[in-house]
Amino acid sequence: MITPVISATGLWTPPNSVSNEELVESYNAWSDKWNAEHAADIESGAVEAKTHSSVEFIEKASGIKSRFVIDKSGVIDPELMRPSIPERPNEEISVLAEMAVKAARQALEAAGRDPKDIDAVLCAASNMQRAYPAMAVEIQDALGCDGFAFDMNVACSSATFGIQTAADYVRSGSAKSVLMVNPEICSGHLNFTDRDSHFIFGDVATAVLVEAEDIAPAKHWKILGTKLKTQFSNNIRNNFGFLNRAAPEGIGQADKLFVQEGRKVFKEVVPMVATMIGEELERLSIEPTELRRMWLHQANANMNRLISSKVLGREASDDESPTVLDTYANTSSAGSIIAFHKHSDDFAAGEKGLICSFGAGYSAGTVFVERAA
C-alpha cells in the first residue's frame, strides 16, 4: 500500500491584529449606545441592558489575548461592528481564493513542488464565499494546477477531515500529490456586538501538502493514522445560507451569524475527544509517553489543557502542548495547522505527534505522525 505523507505546510497571516483592549473599547461603546437607545425598554424589564465587557473576561474564559483580521477598521467602529470586505468582481480572484493561494504557495515552495505537479486541491474550511464555483477550483485556477479540486466543510475539524481525505487518495493511488488549503474568515461570521463571543475568532489561512511518500522531500512526516467522528449537537451553530436571503446585520438576527452554547460544548467535548484519542493510540499501538507534541484545534486554553491531561495522564507542558490561540485566536478549521506548522521543526526523526481538531458538528478528528527526517 502506498503511504501517504504531510510533505510541507504554508501559513498566511493578516497584517491586521486587534488586541482585546481595542475590541473591548468598541464593544464597550457599541453597549452603551444600545442601551440608551434601549434605555425605556430596559426600565420597564422588557430586555436586559448590555453589560460591559473586560480584558480580564476574555483572557480568563478563553485565553485569547488578540486575534488578526481582514479588515480591522470596521470590527473596532462601534457604528459597524462588523468587518468592511468589499465585494470583488467576477473577474478578479476572491478573497478566501487569494489568502489560500498565499498559504499554498508557500507550502508548495518548501516541498519544492511546481503547480504543475498538484494532483488535486481541496478547500477544506468552515465558511465559503459562496456556494459555487467551488472555491477549490478557483484555487486550482489561480495557482495553474492540474487534475480535480472540490470544497468541504466540516467546521472546526475540515482540516483534518481534509488531510484524511487527501491521504486517502494517495493511498488509493487516485493522486500522488494533494494540496489542503484552510481559508478562514472567521470575523465575517462572528456577532461582534456578543459579549460572550465577541472575541472568539480571526482570521488566517494555512496549507498542508500531502503526498506519496516515495515522491516526498525527506524531510517529511508520515502519517501513521487518522480517525474522524461526528456526532450531531445544536450546541455550536450557524444558520446563514443561501435560504437566508438577507444580508446578516449581526444586531438582530444572532442566529444567521456564530452561536455557541459554551458550556454544553466543554462539557460534552473535551470527554468525546479525550476518548477518541485514547482509542486511536491503543489501535496503533502507540502509548501516550510516546507523543512528542499534540498540535490541538486553537479554540479555549482551558479545553486544550484539560483534554491534554486526559491524554497523558498529567498537566501537559507547555512545550508538550503548544498554543497559538493567544495571538491568533479561534480560527477554526486553521488553528491546529497553525500550531503545526510554528511548533514543528525541533522534532527529530522517529518522533511521533498528533494534530487534533474538534468543533461543530460536533466533528473531530486525528492525525497521528512521525518525523522520517
The other form holds:
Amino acid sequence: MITPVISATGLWTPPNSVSNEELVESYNAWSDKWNAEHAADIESGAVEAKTHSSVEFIEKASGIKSRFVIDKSGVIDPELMRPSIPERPNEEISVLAEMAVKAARQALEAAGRDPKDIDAVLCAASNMQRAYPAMAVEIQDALGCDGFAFDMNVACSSATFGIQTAADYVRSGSAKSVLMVNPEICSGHLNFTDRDSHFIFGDVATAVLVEAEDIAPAKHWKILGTKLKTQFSNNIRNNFGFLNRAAPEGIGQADKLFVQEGRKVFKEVVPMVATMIGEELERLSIEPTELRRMWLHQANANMNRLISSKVLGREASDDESPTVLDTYANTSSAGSIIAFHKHSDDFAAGEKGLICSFGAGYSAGTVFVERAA
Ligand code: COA
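Same protein, different state: after the form predicted on its own, show the form predicted in complex with ligand COA.
Let us now look at the entire complex, which starts with that chain.
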C-alpha cells in the first residue's frame, strides 16, 4: 500500500489581535447598556440582569489571553458586538477562500509543489461562508490546481477528518497530492453578547499537504495511522441555517450562533479522547513513552492538561503538549494544526507525535506521525 505523508503545512494569522481586557471592556459596556434598557423588567424579576465578564475568569477557565480576528472594530464595539466584514461581489474572491489560499500557498512553497500537481483540494472547516459553490472549488481555482475539490464540516475535528480523507485517497491511489485547508472565521459564529462563551474563539487559516511518500520532499511526516470517531451530542450546537433565515437578526437569536454546555463537554469529551488515543497507541504498537509531542485540539488548557496526563500517566510538559491557546484562543479545526505548524521543527528523524482534535458532534480524530529525515 502507498504510504501517505504530510509534506508541509501553512498558517495564515489575521493581523488584528484582541486581548481579554479589550473584549471584557466591550462586553461589560454592552451589558451595562442592556441592563439600563431592561431596567423595568429586571426590577420586576421578568429578566435577570447581566453580570460582568472578567479577565481573570477567562484566563483561569480557558488559558486564553488574546485572539486574532478578521475584524477587530466590530467585535469590540458595544453597539455592534460582531465582526463587520463587508460582503464582496461574486467576481471578487470570498474572504474565507482568500485566507485559505494564503495558508495553502505557504504549504505548497514549503514542499516545493506546483499547484498544477495537486490532485484534490479539501476545505475542512466548521463554518463555510456560503452553501455553494463549494469553498474548496473556489480555493482550487484561485490556486490554479487541477483535479477536484469539496467542502467538509466536522466542526473542531474537521482537520483530522480531512487528513484521514486525504490519506485514504493517497492510500487507494486515487490521488498523490491532496491539499487540505482549514479557514476558520470563528468570530462570525460566536455570540459576543454571551458571557459564557464570548471569549472562546479566534480566526485563522491552516493548510496541510498530504502526499504519497514517493513524491514527498525528503523532510516529511510519515502518517503512521489515523482514527476517527463520532457520537451524537447536543452539548455543542449551532442552529443557524436556511430553515430559520426569516428569523429576526441579532441578539435573541442566541442558538443560531455557537452555544455549548461547557462543563458537560469537558466531562464527556476528555475520557472519550483519552480512551481513543490509548486504543490507537495500542493498535499501532506505540508506547506512550515513544510520543515526543502531542499537538492537541486547542479548546481549553485544563482539558488538554487532563487528556495528556491520562495518556502519559503524568502531567505533560509544555514541550510535550504545547499550547497556542494563549495567543490564538480556540480556532476550531485549525488549533491542532497551528500547534503542529509552530512546534514541530525541532523533531529528529524517527521521533513520533500525535495530532488530535475533538469537538462538536461529538467528533474526535487522531493522526499519529513520525518525522522522516
Ligand atoms: N466571566 C466571569 N465569570 C463567568 C464568565 C465570564 N466570562 N463565564 C461564566 N462565568 C461564571 C459562571 O456564571 C459560573 O458562576 P457560578 O459558579 O456562580 O454559577 C462560573 O463562572 C463557572 O462557570 P462555568 O461555565 O461552569 O465555567 P467552567 O469552569 O466550566 O469554564 C469553559 C467554562 C467553557 C471554559 C469550560 O467549561 C470549557 O472549556 N469546556 C470545554 C469547552 C470545549 O472544549 N468546547 C469545545 C468547543 S469546540
